[in-house]
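First comes one chain, alone, set out as structure tokens in the form predicted on its own.
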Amino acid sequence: MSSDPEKMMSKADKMTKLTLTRWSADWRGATELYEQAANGFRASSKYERAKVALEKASQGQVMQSSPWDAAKHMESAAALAQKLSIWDEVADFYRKASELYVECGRAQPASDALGKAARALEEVKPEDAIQLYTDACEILEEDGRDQMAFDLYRACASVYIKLEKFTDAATFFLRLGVAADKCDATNSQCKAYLSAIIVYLYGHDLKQAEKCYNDCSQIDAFLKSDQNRTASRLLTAYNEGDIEEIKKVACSSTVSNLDHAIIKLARKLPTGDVTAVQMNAGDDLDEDDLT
């Protein structure tokens, strides 16, 4: 047999087409040739052709009712698309791989495939990355594997922060908190709630930060935690207009143990006019005081 990958591709294509003398396609033989061709193209750095060969090999495995092997080939094709900076194909191929893993009843690799796509697209297509991270989380949630999604929640929140969509970022940290609660992962839960509060403060939303703190404090694990005490100190400092205390709390060891993206935000607090916050709080009290 020729070792020329182009000739292998041509021969494989013929094996999948029906003719007057070929009444059934030889998908097994064709798939083996596509796989060999892909290896040959990769060895000679012809990544575009290798990608095409892997797409066809994946289709061949589907035709043989082997979704697992088909998914593996789609992931390999996606990695080559990433190498070639063909971003739409990166997302499409990893999504197809994920669907094939779901067909196999394998939630973890299905989620992993979407996570790989999201990481590849974070810088070039952040909105697409967010959707991929969200879908990856939902696959694990539906399979009762919430604990395996923790890093995905954090990664998605980080992309939202880069886009300055602070409310969405905080929402994802709260989702992480809920998932952690299901798994009795108390430390992760409390860190997620404190992270959400810091994000709200960075986004100049003191009222939402306070509401978040009050809501989360209904949960016993958070109420008794170092993260709760740190959040309480931060909010008190904001309401008193104490800039030095805000900076001191933001540099505390409890904050230093949060995700890197949150530490960066905390170190920049306060971002708004804290004296204005204090004055507004005073105005609110005056309006209520009718005596």
Contents of the next structure:
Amino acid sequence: MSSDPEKMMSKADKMTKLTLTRWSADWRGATELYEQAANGFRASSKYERAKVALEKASQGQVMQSSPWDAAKHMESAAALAQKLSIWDEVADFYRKASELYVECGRAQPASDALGKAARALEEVKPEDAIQLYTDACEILEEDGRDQMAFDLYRACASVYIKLEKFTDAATFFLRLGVAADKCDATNSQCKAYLSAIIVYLYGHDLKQAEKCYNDCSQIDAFLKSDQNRTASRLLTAYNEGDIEEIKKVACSSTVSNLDHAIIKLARKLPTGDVTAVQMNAGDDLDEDDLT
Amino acid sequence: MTVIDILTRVDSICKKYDKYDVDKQREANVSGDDAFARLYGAFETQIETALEKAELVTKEKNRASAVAMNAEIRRTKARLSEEVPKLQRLAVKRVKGLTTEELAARNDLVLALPARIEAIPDGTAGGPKATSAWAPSTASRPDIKFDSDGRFDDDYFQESHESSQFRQEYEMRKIKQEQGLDMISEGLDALKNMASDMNEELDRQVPLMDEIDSKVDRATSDLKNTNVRLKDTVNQLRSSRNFCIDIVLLCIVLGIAAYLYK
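Next up, the form predicted in complex with its partner chain, please; the one we just looked at was the form predicted on its own.
Below is the whole assembly, all chains and molecules, this chain first.
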């Protein structure tokens, strides 16, 4: 066997091309050659060529109807693309790998692949990252493995926070709450709700925060939890315009158990003018109003 | 029925009907028609019983019954004190067969009676006085002493040096205790959070472990199958003659090759 990867590549290419002398492509042989070529390239740090070799190897596996190996090759290709910072290809390759995994019927690796893609693209292309995270979560939820989705939801929400899209971030936390509810993970659920409320408050949206709090209070698990008390303290402090109290709540241990991004937000509370946020008492119903 | 039983029965019956025995009564009561003497005798008996009761009270351990007995004694004393004037009037009356000295003696006895009645201990000696308010209570029980001696001016309720120091120390210790408790509560919060996260993580891993379990079971059964088949194949090979023939032929070919290359 020639040890030169280039030669192997060309040989494999020839094996797959259909000519007059060759009526059916020899995918098995070609795939083997491609794999070896890829190893050779990687050893000599020719990542571009290695990536191409892996792509072709993956295709060969697909032709051989082994989606698992194909997916594995795709992932390696994507990792190389990441190293080379070719972001579109990263996303594409990971998506393809994920699809192949789904073909195998393995949801976890599929979502893992998308998760890796999203993590790679977080800095560069956050919107794509969010899309990838969402797809990953959907795959897991379809398969009924909600618990694995927690981390993905959290990561997605932190991306939204970085983008300063607080409503979307809060929405994701609520989705986390739903997933946690399905698995009876009450601690994560309550933490998710508290994070959502803090995010709303950070976005100067007291009304939304209160609505969110009211909705969450319907849920027994949240009602009985520490996070509920912290949330109510925070909201009353906001309503009274008590900055000291807000700071105290933000430094409490309940808040310190949340995600790092949320802790940072909480420490920065109160944002904006708290005194202007006080409720007007005149809107309340008159005591003598018996209707 | 034995003789002794008869005797005791007769005794109790006689005792019961003693009061109808005129002779005996006359004997007991020396001065039968003397009203004073009769009344005086009754007084004496009552005082005696009261004194006995007072003795019993001191021995009594149950406070409720002690209080009840004291109350009875006090009632008796009150009744006796009321009847003392009657006795006094009788004492002055002239009775036949009585000398002047005896009359004087009777008077003295009557005068001494109130003192004797008062002297019966009934558990309230000097009691009511102790419950009075901050009035100067020099007449109260001798063993309770008030340092203030009745002086309650402004200085009295002012904090002394010791009491303010004590208060300060108390406050400081309380603050330290609160700090300590705060630290403990923070630590416990962290522990609780970690523990619930661990709980959720373990819950997450349970289905994974089940999957691993089933997959490994499948793998072991496959391996077992493969091993058995391999064993059969190898046995087949070994037991057949082809194996030996293969080796012999191989040696011959090697020999020919060596011969050719030499």
